[in-house]
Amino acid sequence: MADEVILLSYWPSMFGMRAMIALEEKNIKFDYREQDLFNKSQILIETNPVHKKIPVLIHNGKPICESLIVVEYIDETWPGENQLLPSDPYQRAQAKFWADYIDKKVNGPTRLIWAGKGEEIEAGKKEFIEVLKTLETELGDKTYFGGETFGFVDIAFIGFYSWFDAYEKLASFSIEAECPKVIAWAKRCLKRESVAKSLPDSDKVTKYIPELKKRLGIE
């Protein structure tokens, strides 16, 4: 009997993204169900009790949690193809501190780019160049995050890359001239066909943002 695997997710989130992007590196076949996250559907009440967020995972029935949770799951459940997280106990957890990191120091200075205003925004572009010149110094001269192997922290990251233009373009600045390894990082994982997939189009994102911050009651 096949798996049955539900993915709940929500088109521009960075986070669905994650989900969908380590399903199509293990080849497994899933039923995308978007979601409403203004409107919650009574699966994703049902599954995600706590949170009411996505993504959520249902494989066989079963719900599982938070993206980073769901990435190492998929790994974990589908390990045959394409090893997502490092065998080495060492490189396991290095991973999982950048991934840590990406969650903790991302979304904080990108939501002050396109949800606020005036300082607030060139306060959050500031603090953003800042982070992702940390994670170039440890990308550095590697292929991906974790090598040679596209793996887990360029999961956790590669989604944010669908919003770059809309961040440039609200905030005026350009991430290729401060942070260049990181845009070419981004190139060649978009060349994946699991990320080619899995992101939307920036242009959709860029534009969809006035209509998300009237839905959130951002003026």
Second form
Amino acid sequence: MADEVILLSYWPSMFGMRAMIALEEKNIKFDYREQDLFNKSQILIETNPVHKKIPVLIHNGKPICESLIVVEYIDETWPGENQLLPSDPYQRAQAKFWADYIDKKVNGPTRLIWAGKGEEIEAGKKEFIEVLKTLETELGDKTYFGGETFGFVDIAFIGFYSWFDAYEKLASFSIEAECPKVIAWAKRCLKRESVAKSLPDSDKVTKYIPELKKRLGIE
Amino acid sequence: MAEEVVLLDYWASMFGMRVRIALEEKGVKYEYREEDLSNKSPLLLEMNPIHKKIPVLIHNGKPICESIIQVQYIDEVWPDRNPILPSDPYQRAQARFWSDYIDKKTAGPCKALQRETGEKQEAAKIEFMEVLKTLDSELGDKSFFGGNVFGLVDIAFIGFYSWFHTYEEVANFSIVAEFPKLIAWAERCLKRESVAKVLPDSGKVLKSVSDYRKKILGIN
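Let me have the form predicted together with its partner chain next, following on from the form predicted alone.
Full assembly next; the chain just shown is listed first.
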């Protein structure tokens, strides 16, 4: 039976990008359905009634929610190609730890940068630089977060790169100056077709932010 | 080589309880080390430099942090006895989703229930009741969250049961009256040796929180 794979997502979402990258890594054909988060569709509300958020992966009619859970599901369901999580349990735990760190620590400060005012932006920038430095230390001189192979933590973080330009402009700083290894890592990731295909243009994101703020009622 | 398993923990932590239950389920011998959270040990700070939190599982000298990650690690390292996650990828995703839901949605209200009074506590109570309602609905008429078998979501949530009495007392409401299915589920879980061994006495938790509220927060 042919697999039916649908992804409900939203083009600027770094969380949606995780799911897309994972699907592309596995060469899975999927039906991408752009969602209007300000006018949520029936299918989104039905398939994710608890959080009503994207991304939602719908595989043969059954929904999977939460981006990291979606990525792990994709890795387990299509194990043949491009393994996303390591096989060793300790390495797997480390990969999950860092993906969880990214989930817990990046959103807060970056939201202050693009949605905040005055001092909030400065505070967000300071905190974000701290987080980037921690990630840079963890990356060290490795090619990817997990070592030689592109994987889970890279997928968890790379989507944020498409917003870096916006953060830099809004908070007047250079991420490359602060964390050159992170930028080098991002450029390596972008050489992968799955990433190049899934990340929107930085320019498009930067131009979109004022419109997003308006729709959210932030001025 | 003999396994060395050390757990840095705090007796009343519902997150620590998850790991203890998982280790008991697997019959793994481990050394429990109680942490004073107001005076964290050098070992804790070394093993969890990022978050500086318990529980920390140290397996043959290597640390694993974050309770749901630890439980999955335990399941993968000791797979032969009492599987904690289902084998089907879709069921696994559902188990992870509900554990994540518990983590995301209880943190705020549970902290406020413990530490606040008046309107803030009332708001936390209402939020917590909503979470219980959702979990009650998800459980339905099943024996355990995953169906017939005790598993990840049960392990993720059962520790909170030892805090129910505390929440009821400090915020003046009844979980027992509102959510009989959840109470029945908790009692089923308590029939398991691992859970009965690990969960602290509800009265002890209440006393510790009451003392904290009186002495540190000045609330009577």
